[in-house]
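In structure tokens, one chain follows: the form predicted alone.
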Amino acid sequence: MSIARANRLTPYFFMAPAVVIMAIALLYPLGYMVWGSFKDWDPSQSIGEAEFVGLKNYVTLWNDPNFWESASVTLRFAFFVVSFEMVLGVGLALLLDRNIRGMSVLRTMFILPMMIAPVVVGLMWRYMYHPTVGTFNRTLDSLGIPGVDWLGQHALTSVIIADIWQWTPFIFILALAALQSLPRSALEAARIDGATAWQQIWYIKLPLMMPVLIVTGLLRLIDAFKVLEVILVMTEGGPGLSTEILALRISRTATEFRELGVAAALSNYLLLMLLAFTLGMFGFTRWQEARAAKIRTADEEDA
């Protein structure tokens, strides 16, 4: 072997151990999954033993309107979460873009919720909803108001809201390291040519800023789609299915049901929801990019 070809095989020589691993963690559970999804399959019996039954699971969670239902909650809660973690946080991220007294401690205290085990992020939202000794409905008491019924009535906006307590910091630090590696010159000919604070924000930043934060938004959309433990130790998916996302049902209908090929086929239709939605937003994200460089060829040609 010459030592040019052995120079261009080596980077792939110490890829190979981590693909190979990747492939085993990664490619073995799905195949495991997918194939499980086609067997009427319980905890009693290996996925060998359980019978062959095709797309009978899936028809099955076609027809079902509670899986609808289920589908439902699910999106509208990672509409909603999304969208407002990605306007406070890069709205934060922008308000704090500057030298201020005390920013590393600020940031420690904006960071400090996503810190939080979900569990324990759950138990304490649900102790401030409580009907008559939550924080929330003591205050409102004292303002003389009458109380709100937070996880009853309102359940998948309390939801909304302890989730976007949670992770809206995951997004402020993103926004803010994609702030902070702005190339200065671009910032400051947009004010040598008299630009606002405004004007800046909106034809400098953000476009500059968008590689990272559909990147950030496409996580946060991934992890929102997979919330479990904070909805589960909060509402348990009640009242009804009013906030049973996908995830809960997958694990109910796993534990509870005893039902493991109708939540293999379940996972299933979530992974390819996910795959849609992240296939959207690369999709997105290259006619940005192919956007940008038809401006900047534009600029060229006009200059």
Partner chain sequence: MSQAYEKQNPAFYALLAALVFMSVGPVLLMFTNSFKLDVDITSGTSGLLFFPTIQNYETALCDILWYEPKHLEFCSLKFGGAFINSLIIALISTFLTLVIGCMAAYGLVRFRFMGRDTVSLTTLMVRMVPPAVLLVPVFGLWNNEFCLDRDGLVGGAIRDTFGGRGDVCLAGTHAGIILVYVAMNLPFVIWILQSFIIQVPRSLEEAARVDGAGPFQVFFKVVLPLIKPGLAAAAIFTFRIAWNEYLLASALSDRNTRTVPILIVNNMSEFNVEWGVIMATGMLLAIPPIIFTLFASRQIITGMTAGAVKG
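The form predicted alone done, now the form predicted together with its partner chain:
Single chain only below; no partners, no other molecules.
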């Protein structure tokens, strides 16, 4: 009898530590943040001492042009990063999907940039972008071309390039895995029917890879909103606000301006934005699946 009860309780034993830790260190802090965003909160106060100000922090942010600038930088960064990386990564995967020797060595080389600390990535690129001693300007100089003000005038582009360097391999690896798990029969049938390489890619490979590509793009999009250390080390958000993404702005509001309430409200805006994106993507894929299913049934009825 007691053994039966012990067995019934086992799942709870197995789950308990994870649930407790996530409740303490993820859910509770998130709730705490929502509560704190309604308060005029200073780092020296505890949240109980802070004055309740209602939606003031949200309104302040809404009317703050710097917030909108930051949001626009974040969106531009995420958009360019994800689209370039998707095109490059999937393109490379289609190109390199061959049986060549040393493919595993190649993949090892490609995942290296992802594994290195973002702080170090920022460090390397800051050196390479350096106006006088940096690799790029020195190369341009030796070719007789005037140097480019990488982290000044073109800061956002430079930051985007660095991120593309670091994260294109992620898309590449996932797209390659998707390609190699495609049903061989479909490809062979297409080949026998005389489809050209382009037709195979366009009508067979890409549509079949689509589910994985959507998930990959979504994951990358989510991560693009998290990029902070690389930009912090390379430009510290500057010059001006040109590379100050929202994550960086949150950290500056909290540590430099010492306005925890505003920073919390900012965090909530960022979370809402991410939530909207994720749900939008989910909704879009659902809608597409439903449409595809409808077309399929319509075809079957016609036949």
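The term rigid core refers to the most C-alpha atoms you can superpose between the two forms while keeping them within 1.5 Å. Only a predicted model underlies this, so the values are computations on that prediction, with no experimental measurement involved. Positions refer to the first chain, counted from 1.
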Per-residue C-alpha change between these two forms, Leu272, threshold 2 Å, rigid core fit
no
When the rigid core is used for the superposition, does Leu27 move between these two forms (threshold: C-alpha shift of 2 Å or more)?
yes
